[in-house]
Amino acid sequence: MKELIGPFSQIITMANLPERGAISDNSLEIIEDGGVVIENGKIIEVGDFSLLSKNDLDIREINYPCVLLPGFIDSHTHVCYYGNRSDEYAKRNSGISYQQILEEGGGIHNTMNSTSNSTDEQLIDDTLNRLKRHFQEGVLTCEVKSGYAPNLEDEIRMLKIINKIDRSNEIDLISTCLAAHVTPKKYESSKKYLDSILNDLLPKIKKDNLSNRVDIFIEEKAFSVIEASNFLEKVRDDFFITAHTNQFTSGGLKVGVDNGAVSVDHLEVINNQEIDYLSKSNTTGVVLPGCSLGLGIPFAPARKLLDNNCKVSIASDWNPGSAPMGDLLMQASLLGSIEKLSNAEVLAGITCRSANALSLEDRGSLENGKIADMIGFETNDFRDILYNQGKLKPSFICKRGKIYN
C-alpha cells in the first residue's frame, strides 16, 4: 500500500546538486508544505502536499513544524570495537602526541587487544549501542571498518560480526576491511603482514562476501607510501579502495588517487599540489572533524578543497582513540562554522556527497526511486538545524519506509 506522509514545513530534497565544488544555499531545492509518497520502502513521489493525489493512499499526517531531509550517511567510522582509551586522551591533553603513544605500543594496539579479548556478545552489544545512538541522531547508513584485530583470524571475526549486526539493526552498514591499520606486534615486518593480508585474508573475504571495500592507513607509524602503493596495486581490481591519508604527513593522497580510490580520508595535512591533484580525479576527499576535535589538531581545509572543485564528504571517524565523540551532525556543524561552509555544503557532505563517497546511488537525496530514508527536525526553517550546532536532533525518522517516532 502506498503511503503519503506530510505536510512538512519544508522538504530539503538535496536533489540535482553537483558532485564536486562549492554550493550556495540558493542551489537547494526546497519544497514548502511538502509531502512524500512511499511504497515498498522507496520514494514514489515528492511534491506539494496539497497537490499530491490522496486517492488509494494511507495518509500519515505531520501535525507539528517539521523540516525533512534525507537520512544522514556516515562514510567513515570505526564503531566496531571494545574498550576505552580515556587514559590516552588525558595523556594527549598533557602534551604526549598520538604518534608517540602509538610508537610506544598504545593507541590502536590497545584497542586491538581489548577487542580481541572481548566475547562476541560484548563486542556486538557495544557496537549496537553506538549504532542505536547514531540512528537516533539521524544516521541511517554507516560505513564500519574492521582493523582492531591483532591477527587475521580476528579480522575475519570482526567482519563477520559487522555483517551480522547489519542484519539485526536499523542502520544499513557498509563494511570495510581495514586489516592494514597498523602492523600487529606478532609480525616481524610490515611487508610480511601486508603479504599475509593479500595471500591469506582477502581471498577469504571475497569468497565469503564479507566486504567489497579495502582500506589502508598510510602514515609514518603505519604503512609507508611505497608499501601502500604496492599493496593497493594488487587489491584494486577486486575491491573498492579507500585510504586513510594525510592525517599527520602528506604523500598518501596521491597513492590513493593513482589507485582509483573512491575516497581518501582525513586530509588534515595537505598541500596545494595535492589539492589540485585531488580536484582532477574522481576520488572524494572525506574530512573528519571529529578527529581534529579529539586530537586538538587543525581541521582539514574543507573550504579550500571545495573552492578548488574537489569532491568533499564529511564523516565522524567515530573511534575510541582519536574521535570518541561520534556525533556527526555536531561535528559537521562545527566544521561549517570554522571553515565557513554554506548550509548546502555541510548538508550535502553528510547526505548526497557521502553517498557518492561510498559508491551508493540509491540514497542521499529525496527523489523518486530512491530508498525512503528520511529524517525530520522540529522547526519551520532548515537553517535552524546547523544553527543549533548539533543540539537539534531528529523528531521523525523513516528508514526504508518504516517510521520510528
Given for the second form:
Amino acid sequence: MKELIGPFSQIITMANLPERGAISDNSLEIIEDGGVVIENGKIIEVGDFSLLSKNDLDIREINYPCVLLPGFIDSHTHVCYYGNRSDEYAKRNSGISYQQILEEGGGIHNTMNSTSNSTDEQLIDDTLNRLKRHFQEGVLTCEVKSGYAPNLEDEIRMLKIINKIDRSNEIDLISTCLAAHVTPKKYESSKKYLDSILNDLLPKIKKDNLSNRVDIFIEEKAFSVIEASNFLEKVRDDFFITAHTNQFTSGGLKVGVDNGAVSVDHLEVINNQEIDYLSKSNTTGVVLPGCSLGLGIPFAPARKLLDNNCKVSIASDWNPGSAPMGDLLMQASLLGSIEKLSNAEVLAGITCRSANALSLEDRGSLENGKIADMIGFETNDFRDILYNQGKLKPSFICKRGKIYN
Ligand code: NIG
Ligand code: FE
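Starting from the form predicted on its own shown above, please give the structure in the form predicted in complex with ligand NIG.
And the full complex, kicking off with our chain again.
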C-alpha cells in the first residue's frame, strides 16, 4: 500500500548537490509544505503536499511544524566495544598524550582487552545501547569497525556480532575490518601481524561475507606508511579501502589515495600538498570533530578542504578513547560553527556525502527510488537544526518506510 506522509513545513531533499567542494544554502532544494509518497520502504514521489494525488493511498498526517531531512549516515565509528577509558581521559587532561598512553600499553590495547574479556551478551548489549541512542538522534545508517581484538579469532567475533546486530535491528550497519588498528601484544612484529591478517583473516572475511571494507591506522605507534602501502596493495582488489590517517602526523593520506581508498579519515594534520592531492582524487576526506573534542586537538580544516574542492564527509568516530561523546549532530554543528561551514555543507556531510563515502547509492537524499530513511525536526525553518547545536533532536523518524515516532 502506498502512503502519503505530510505536510512537512519544509522538505530539504539534499538532491542534486555536487559531490565535492563548497556549497551555499541557496543550492539546497527546499520544498515548502511538502509531502512524500512511499511504497515498500522506498520513496516514490516527493513534492508539494497539496498537489500530490490522494487517491488510493493512506495518508499519515503531520500536524505540527516539521522539517524533513534524509536520515543521517555516520560514516566512521567504533561503537562495538566493551569497557570505559575515563581514567585515560583524566590522564590526558593532566598532560599525558594519547600516543604516550598507547605506547605504554593502554589506549587501544586497553579496549582490546576489555572487549575480548566481555561476554557476547555484554558486548551486544553495550553496542546496541549506543546504536539505539544514535537511531533516536537520527542516525539511520552507521558504519562500525572491528579493531578491538587481541587476536584474529576475536576479530571474527567482532565482525559476526556487528553483522548480527545489523540483521536484528532497525539501524543499517556497514561493517569494516580494522584488524590493522595496532599490533596486538602477542605478535612479535607488525610485519608478522599484517601478514597473518592478509593470509589468515581476510580470506575468511571474504568467504563468510563479514565485510567488504578494510581499514588501517597509519600513524606512529600504529602502522608506518611503508607497511600500509605494502598491505593496501594486496587488499585493494578484494575490498573497499579506507584509512585512519593524518591524525597526529602527515604522510598516510597519499598511500590511501594511491591505493584507491574510498575515504581517508581524520586529517587533523594535513599540509597543502596533501589537500591538493586529495582534491584531485575520488577519495572522500572524512573529518571527525568528536575526536578533536575528545582529545582536545585542532579540528580537521574542513573549510579549506571544501574550498579546495575536496569531497568531505563528517562522522562521529564514536569510540571509548578519542571520541566518547558520540553525538553526530552536535559534533557536526560545532564543526560548522568553528570552521565556518554553511548549513548545506554540514548537512551534506552527514547525509549525501556520507552515503558517497560508504559507496551507498540508495540513500543520502530524498528522491524517487531511494529508501525511505527520513527524519523530521519540530521547527519550520531548517536553519534551526544546526543553530541549536545538537539540542534539537528529531521528533519524527522513518526507517525504510516504517515510522518510529
Ligand atoms: O579514530 N586513531 C585510531 N583509532 C580511533 C581511536 C581508537 C581508540 O582510542 O580506542 C580513532 O581515533
Ligand atoms: Fe576512528
